[in-house]
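Below, in structure tokens: the form predicted alone, a single chain.
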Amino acid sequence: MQDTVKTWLTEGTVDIFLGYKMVEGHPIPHGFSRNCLDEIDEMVTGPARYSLEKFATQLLQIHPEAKIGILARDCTQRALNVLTIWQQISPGQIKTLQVNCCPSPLGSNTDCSYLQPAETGTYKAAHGVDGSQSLQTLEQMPEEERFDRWMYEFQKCIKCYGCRNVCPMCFCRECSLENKDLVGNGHLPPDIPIFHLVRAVHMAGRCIDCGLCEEACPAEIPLRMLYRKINDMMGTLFDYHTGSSPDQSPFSLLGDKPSSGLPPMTAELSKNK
């Protein structure tokens, strides 16, 4: 791999290379240029995780014409399909290296190894939601129950934005989030539940299933199961599955799906498309 970035440089192939290099024993984002060639002996590929593609994205903001190469595992490339598809990013501009990885929504498979869920404490498993269960095992609880155990988690919430900052996805100019209407200022916890529900409407249609907003979280909320919930619901009323091809429009709504059974706007949505 580190062959392959030198030649890629060396070359011109790409302007700069994302990828990852330690720093007193913490791998952490670093760029690689071909005017540092020495510097790509120490590139690693992990275990830590961050937006690299993010940071392609933020680049490409100020230098358009830039040619950006990136390590990339199979959720960073669902998240260059729908950079792409939100015209955050152009084809051809990000080129990219793959991590082997697990199989992934891309594949038949929607969980990553290197994402398994810290254990639950005791009072979690009894009041919370636990990030190891399955989504169709939460569901089965009573409404009333879930609704409980979602409202512990929220409450939990310190308003740190890290969900937010960290998500290669939030790419507004301006965020709702910060809006005193939608979200009052200076409320620690944050009003229960709106933070998340606004952000969790803002995921549909753009949720990777990366994992990097639970890493990020400092108060342990399940965010990967909300989000899985959103995409769940996409899967459904859609026939949406986010960043499974950089093609596909978050517009084009059902296709040749039939609507029976849609509430009355998306069938009317999806019939006048």
Contents of the next structure:
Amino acid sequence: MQDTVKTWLTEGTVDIFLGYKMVEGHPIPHGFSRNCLDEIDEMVTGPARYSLEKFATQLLQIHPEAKIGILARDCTQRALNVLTIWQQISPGQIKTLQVNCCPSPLGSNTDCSYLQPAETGTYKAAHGVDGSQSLQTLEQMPEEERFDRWMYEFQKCIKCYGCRNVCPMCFCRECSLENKDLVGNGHLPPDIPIFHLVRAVHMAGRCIDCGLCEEACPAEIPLRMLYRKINDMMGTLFDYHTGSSPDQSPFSLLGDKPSSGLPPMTAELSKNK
Amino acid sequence: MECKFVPSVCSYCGTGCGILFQVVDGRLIGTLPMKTHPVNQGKLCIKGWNLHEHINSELRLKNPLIKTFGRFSRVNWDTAIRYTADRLQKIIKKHGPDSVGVLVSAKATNEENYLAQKFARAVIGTNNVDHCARL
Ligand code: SF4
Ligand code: SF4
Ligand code: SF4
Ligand code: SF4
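Next, give the form predicted together with the partner chain, keeping in mind that what was shown is the form predicted alone.
Time for the whole complex; same chain goes first.
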């Protein structure tokens, strides 16, 4: 792996390679460059996982012409697909070096232990939402109970914006979560459930289930579950599979020709009746 | 093109969360929680997430200022330290060492706080030392 990165850098395949370096026992993300090839011997692949694709997007905003190499897990690949669709990166600008991966229904490689869900305590099991269960199990609960449980989770929010800051798909110049008309400022918890639902809606067709938001949430809100539901709906209603390819435009659900009827959605809605 | 992440500790409160400063081309562009730090394990509060902002802020003070006749004027460090030492000496001579109090900070390092209390006790000669985490 080290040799590949060295070759990429010396041959000019990439200008910078984003991976991890051990610094005093901590795996720290690092941009390896041609000027310090020796550093590459210290490159590691884990165990900590940072949003390398977000760093790549940020680098491209500063150096639009740069060619970037990046250590990629499955979620990174999905993220790059979505970032391409949303025109945050252009295809071919980012070259990936595939490494092993973490569990997600959107991916099949599952031998990274980093994302093993934290153990659910008894209080959370009784009153909150256990993020380690499947969406289907959760949905078997009565609606009212589910609502109460989600509200219990949301009221723990300390509005750190960590979920948004860490998310590779949150690249908006202006964020709705800072819009005073939607989310008032100066009080905690923030306006719930609107704060979390605004973000959830924005993750439709965007969230690639990397779980970084959930890992960054100091309140341990099972955010991933929320966005899984949204993208589950994208799949069943619109046959849109977030992150699966770099060319399924978010507008593809409108069909080839403009029309007022959305065939897949109508089918699903009539099923619900 | 340079892109690196510099490990550090959040200076906003006594919790001491581990952070990474995101540096691109020598310019600080962001702060991230350090995932493997034993204190915060990849999480931060809103202050920590925005640590880089005050560093790049236009309002940041980069030189000592001395207020004379109600107006601040920029001076160099030697002048500022000399001025402060003179004033402290005058006050201590006139009113005694206990007329001075030293407030240290959760936002400074352990070593800096140690030095500050040493300065209060051994140089000024007072036990008036307190800490912002107690205020
Ligand atoms: S929360 Fe929504 S508006 Fe804010 S950055 Fe993310 S996608 Fe954009
Ligand atoms: S799992 Fe969280 S951090 Fe990852 S893409 Fe989805 S919303 Fe963003
Ligand atoms: S990371 Fe958690 S606590 Fe922070 S704003 Fe998001 S939901 Fe709230
Ligand atoms: S991130 Fe927040 S809790 Fe952590 S040290 Fe900084 S101010 Fe304190």
